[in-house]
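In the block that follows, a single chain appears as structure tokens, in the form predicted alone.
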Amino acid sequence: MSTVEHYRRVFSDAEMVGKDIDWLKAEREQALADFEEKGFPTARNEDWKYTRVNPIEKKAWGWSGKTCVGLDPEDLNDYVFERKNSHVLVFVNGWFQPQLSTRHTLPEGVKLVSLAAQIADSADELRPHLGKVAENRNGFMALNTAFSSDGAYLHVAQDVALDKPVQLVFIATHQSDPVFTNTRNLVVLERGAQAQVVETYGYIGGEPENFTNAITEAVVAGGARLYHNIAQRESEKAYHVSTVAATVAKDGHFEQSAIAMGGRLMRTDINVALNEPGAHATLNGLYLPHKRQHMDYHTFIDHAAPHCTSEEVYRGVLDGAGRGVFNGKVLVREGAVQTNADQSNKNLLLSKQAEIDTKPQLEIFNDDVKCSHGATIGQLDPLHVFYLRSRGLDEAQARSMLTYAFANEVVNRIKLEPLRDRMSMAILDRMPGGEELKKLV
């Protein structure tokens, strides 16, 4: 059976929310369509040539159907923090489970409930927003158009504050089939609002070979605050393929910071369009790949108004036979004067076997701009081991603390402080001595 064959059956059988709603049928239908022109990328494609996805393309996923997974709350300690003070929504293989989560009460003019139940309230509200945002640019964002059926959507009304963040907890546990989770996400927040939203990936039991294929939304009013956060922390046997897409209107603010640490194979791509005068948006990466972990980070920033800010700092540690991929993209259109970026990829490789591949880029169509772009590849200067190791540290202990320096660079970005204490203790825990470094940090 060939691939257009497997997942064109897998789609017929599938128990999606709202196959009764015309729009949303027909927009499935023509994402699977999209899907069977595509198909998987390959290395002819510009953007894919350094990630190969032979491995997915190979495996005949399948559907992911409500499982009954038998978790408590206390499960989860590990992904969710601050449960007094977040709203939690945790979805497991693909679907909200309300007994995992946790929300209190909302704001008046905030919406926070799963995809699946807004489609079967009122799926016409999610119609102007959901798609629009972020296109069906290759295969796998079209197989998630076709089989997304549960995410979260957030609506933040008018110059409406929410006091708590916002967790989005994904969990994958062992199935006896591999199956794939196409996880749909949108926030909305209206002219003047503000939210914090934390996503994270990771596994519960073993370590399941699932297949993670996410699409997250975001519309940024004029005024609108969105702080975004992802912590990709998924089974090592895992592959991951993710996209982030935002618009941000006049005076919009979009930050990001995203840390990768799980998968096998792990892409993640961030699109944001600044569509309007005075919209900003900040992009912080952090990828640690290690054994023959893979992971790959494609960000664009179109830059398609006057007088708009951008500034991306993405920074890479890699290990043993582990391979990263850094693509980074500012384009500045005609008429978009008074553009000021800046973008700055490091790199640290600490050993003879990792990889980097690091491509910043910059497309600028006027002259009254103000733009600055590079990119570093390293390792661990001696003397600054030899420095900490005369202050009493082993080699392995000054070896890691020096790199968590460097990859902290990052994490200190993290606006909301629990996370932020959460990613620097995980940091630690990969690196050798890091119990003891946790005593001096």
Second form
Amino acid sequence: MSTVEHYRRVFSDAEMVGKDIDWLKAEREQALADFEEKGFPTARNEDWKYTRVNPIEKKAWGWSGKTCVGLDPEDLNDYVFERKNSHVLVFVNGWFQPQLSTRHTLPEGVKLVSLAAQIADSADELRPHLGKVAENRNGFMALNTAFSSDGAYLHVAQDVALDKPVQLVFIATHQSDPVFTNTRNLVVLERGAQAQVVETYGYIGGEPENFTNAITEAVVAGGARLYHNIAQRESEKAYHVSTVAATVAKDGHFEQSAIAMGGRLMRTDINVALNEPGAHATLNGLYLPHKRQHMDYHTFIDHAAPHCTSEEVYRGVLDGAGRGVFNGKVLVREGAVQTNADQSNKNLLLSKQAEIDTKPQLEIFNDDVKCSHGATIGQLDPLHVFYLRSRGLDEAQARSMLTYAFANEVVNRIKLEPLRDRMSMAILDRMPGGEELKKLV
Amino acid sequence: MEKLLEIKNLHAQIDGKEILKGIDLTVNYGEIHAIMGPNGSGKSTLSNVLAGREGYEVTEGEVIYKGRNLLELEPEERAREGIFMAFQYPVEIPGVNNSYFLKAALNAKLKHEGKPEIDAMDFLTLVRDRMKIVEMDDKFMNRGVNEGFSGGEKKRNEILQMAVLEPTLAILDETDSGLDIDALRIVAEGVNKLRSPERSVIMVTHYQRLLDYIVPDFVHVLSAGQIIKSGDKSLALELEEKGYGWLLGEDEAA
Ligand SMILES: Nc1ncnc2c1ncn2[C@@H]1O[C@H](COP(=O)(O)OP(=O)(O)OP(=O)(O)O)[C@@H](O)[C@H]1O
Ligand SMILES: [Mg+2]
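Please could you give me the other form, the form predicted in complex with the partner chain, since above is the form predicted alone?
Starting with the chain above, the whole complex follows.
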């Protein structure tokens, strides 16, 4: 069976939510047609040059049905911090699990529900935004739009600040047949609203070979502030393809920290459009491929209006036969005068086989801008290693300490303290001698 | 007297260039040796070879430390066995927290000695106590190792590390350079506090001034990779007065 036939069949059999809603149905069908036309990206596509998706393409991914999950909230402790002080929405194999979730009383004007619940309740509320922030730019996005049924929907009304962070936790478990999940999240902050969102991708039991195909759309209205975080901690056998697309209006603020530790193959696109004057984006990112992991971040900041600012700090720590890709595109449009855009990407290669392809991509169409970018690739400084060893630290410990310091340049930029601590610990867990270091920090 | 360190006919090169050309030096327990000599004569090279820095190739000779072949040991093993080199140019290591680095170093040593690791409270007490000796402010502990420290602050940080780790053999490579008068006295006090019959110090310096504070048992002059003269503290005074030309001339005549 061809790929097209396969997904068409999965599509007609799938138990999608809101099958009877005409506009949604039409969008899904259109998306499936888009997928059939686009197919999975190939190396001929410049944007996918360094990331081959054949392993994903080769498998006949099936629909992830609502199965019974025998998990307790405590099983998620690795991925969830401070239930008391945050709203936690847990999804297992793509579906919302109320019994594993914790929702405290929400301030007036805040809605936090599963996408499936919102579709069932009032899909029309989603219509102005769903699929409007993120277009189906490639086959993966089209597939997501065609199949997505669940995820999180957060809506914060004008001038309301959601005090507790929202943790969205996406868990994969082992399944006998290969399944893909098409998580779709939508975050809408009305004018002057504020929220902190953490997306965590993880797994429980064994090492599932799941395929996560996720999209998050975020609308940041005038003066609103969204702090968005991604902790990608999938199984090292998993495939993870995701896109975060955000639009930021006048004086709005979008700040993100994305950290990738998991996955056999990961590709994440971050697309932020600064659409009105005074909009700001901060993108922090850290990728830590080791063994045979492949991690690809493509970021795109679209300076579409005057007086917008963006700051981007991406770091890579590459070990084993790990492979990293960073492509940081910054587009400054013709009328976007007084643009200020900084980008920095530094990479630390810890082994001979590790590889990184880094490419800053600045496209500037007016003269009245301040843009800077820098990309470096290096190794640990032998003098630093010697200094630490000369005080009694063994070589592995010295190297881990220096690597940790390098990674912390990004971790320290995470505003949410409990998440920052979690990320530190998770990074140390993956390092030789990390246990020793944990005792110190 | 018991020998702590014995350097015999040590030859070492960097990138194929011979820098040390047959050094002989014996340091007994409890002694303080000053090493002086012109720029580029190999003082730092000697210090680095003793500390185990890579890139230096020993082509001839041997170094016996506590009765063992020192050159076989990794840098960290030397450190745990009590060798401490205060760097001429202490390295800035951004992001590595000064306090946890020092704690890791101390624990590595304690572990090597078969002692339990130090707990957080005891460590704090110890560090506070040692910081008083070098008159360093608490705030330095939470900064990156030497990160943004002034030249003098870096040197004090070296002495602080030394005071915490309590080495058997301290090698101070121009720890006095770049210090103001007060800092010089402070650093010297740190060294003097460490002084005991169980410990020895090799001090590399260009200035007699330091030797007023830390009185050496021996003074050696290193020139072009060899010790050309040894004596007691009066040699330093003589050098101060006459300069190295005096010795180099004498060498040529001989
Ligand atoms: N990597 C290297 N390659 C070649 N020569 C080197 C290298 N490193 C050091 N040297 C040389 O070795 C010699 C000895 O240097 P060293 O640093 O030991 O001198 P020193 O006595 O400590 O001088 P100073 O008083 O200026 O600190 C110098 O001539 C120096 O240029
Ligand atoms: Mg020197």
